[in-house]
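The chain below stands alone and is given as structure tokens, in the form predicted on its own.
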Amino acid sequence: MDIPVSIALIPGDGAGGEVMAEAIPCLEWARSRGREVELLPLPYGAEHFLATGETLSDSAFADLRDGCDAILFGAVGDPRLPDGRHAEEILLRLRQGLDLTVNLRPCRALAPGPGPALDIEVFRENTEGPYCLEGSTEPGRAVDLAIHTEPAVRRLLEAAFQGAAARRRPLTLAHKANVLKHGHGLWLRVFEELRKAHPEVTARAMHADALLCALVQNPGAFGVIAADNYLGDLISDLCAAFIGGMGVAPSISWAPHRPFRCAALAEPVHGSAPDIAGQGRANPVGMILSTALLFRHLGWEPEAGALEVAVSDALANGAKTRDLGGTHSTAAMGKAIRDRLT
């Protein structure tokens, strides 16, 4: 019998909103198909703290950290609000405060084509390195502090030779440690104590930099990549280039350690895109497949894999947002993906 799932659906700003809506209905069809999941819609963004100023309330941050079981995301960002004060107090509070640790951006060819059959999976830890916000301005100097914590280098890495064995894929660590000696010292002699407990993964250890050239000349030789929040941000958005861009980009993120109930973040990797929101120009494909993902996560695998199977059929018979060079609008791309659901 399936358990009930209760899903909060932040919509955000910009093109936040108009992607979710084409998501929303995703979420109707596995109910339809007999899994019990009760939505929640919330109004957190930057309408919303225009006109009440609140980000993310103690109250209204206790109560999805409790109340629910995941969150569906949209995204943040508003030119009304130039310093970004109400995203980091609204999605980075989510991550943190969630302790999301693991972050998953997967990066595999959409349709057939004439490139290589890509099928690389970033693992970005997500809620510490320079992302921690931490850092001080005075004159003439400027100070970004960069946290590493065991325990959550731990459960990226674990995650990420989980992943790779799981798949029989490569696992390559991204790394600066010949510079950043005390942070990514840490990652390294984490990573060299993992490798030895699963010696059924091929997995080595590269600095970053000459894995950018390599990933660029050959994105083929790659499978699961693990990187700090910093790098991991850098790396999963080139891949993204790999196979279309931002606006096909998905993204699960989640606890291993479960402290709460709610813990798992599903969002596609654009932002709000400000530029063309409003307009139906936005591609809805990294909000599904997010939605996949979070299908995936919660145990529905016949659903994750239904979804993931129209979005590819749909690409591949030529329905195409503006950003992959077609005309369909948000809506008629995510029409033409639910018209190949059964």
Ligand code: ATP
Given for the second form:
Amino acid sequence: MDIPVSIALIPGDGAGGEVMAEAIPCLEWARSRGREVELLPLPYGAEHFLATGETLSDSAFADLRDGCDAILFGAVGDPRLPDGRHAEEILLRLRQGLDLTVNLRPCRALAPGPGPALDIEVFRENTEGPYCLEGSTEPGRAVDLAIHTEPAVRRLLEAAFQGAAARRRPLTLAHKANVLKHGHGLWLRVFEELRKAHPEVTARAMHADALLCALVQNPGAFGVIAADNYLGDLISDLCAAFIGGMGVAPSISWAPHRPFRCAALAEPVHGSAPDIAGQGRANPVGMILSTALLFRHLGWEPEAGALEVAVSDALANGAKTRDLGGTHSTAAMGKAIRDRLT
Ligand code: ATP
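Got the form predicted on its own; any chance of the form predicted together with the named molecule too?
The next block holds the full complex; its first chain is the one shown before.
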């Protein structure tokens, strides 16, 4: 018998819990097909912090790091905690503490439509850049440091080259090395080195501002886009808009060098959506497609593919939540997708 894969479930706050409730039956469906999986629901988020004063303690982090194989995450953020510190201490700690360097955000047209098929994968560095949280605020002056290290840059770019080679897609590096000479200069240098090592990939580097303009004008011309943490965040949200907005965009982060047992975290691109939370309006598609990415990461390709087909088929047959112009509730959308799984 296979050793069960242990997956921690962290729904988090607001819409995170609502969309997680639609992903859990997909995990149970994989189990019903013979996948050995153990689910560990965990309470971390605003409610837990307000009740206990604990965001993610050292021992809770160590339990996750050493005691599970992957994390399925909803979203964190709560209007009662406007400084966002609990969200930072949970999500950024997981990303940085587990060294989840590579964040993949695929954007594919979900249902057939007019125009060229959109198929973009954004590979975003997930632990450094301006999101390293180092800086200072002084009277009249504020500093945010952006730290880029060669091992992380190399890991992200190697994953992007491999992704582009596997899917035979062109690769574009987004950078601003003309201004950010040190940090993005490092990105450009490693990119040029890997470009020579991967002659099978059509690869080019572009200034991020020109890239954004070209992306809006002709998204079909792009395949894989690699970027640092900050640019990757912005570019992937723009790409999400091409396929229907925040509610449908999935993501997965992983540590290719596997420093710990827990080496992957899948989560929708969206946040806790406080404006619609608790109303059954959140679209669960981003969360369910993130679950599919997790299945693929675990090597469960048949289940990953079946889940993606079920989502496309449900959408093509008119199942849509309000953000996509439909009337389905979160639960009805989840059911429409699950009804297509055999
Ligand atoms: P964060 O800083 O965590 O990204 P945010 O408030 O900037 O948080 P979101 O929580 O993603 O971003 O919300 C941005 C917008 O997208 C909101 O109008 C929200 O209602 C919408 N949105 C987010 N998630 C969903 C979803 N699953 N379904 C429908 N709309 C969503």
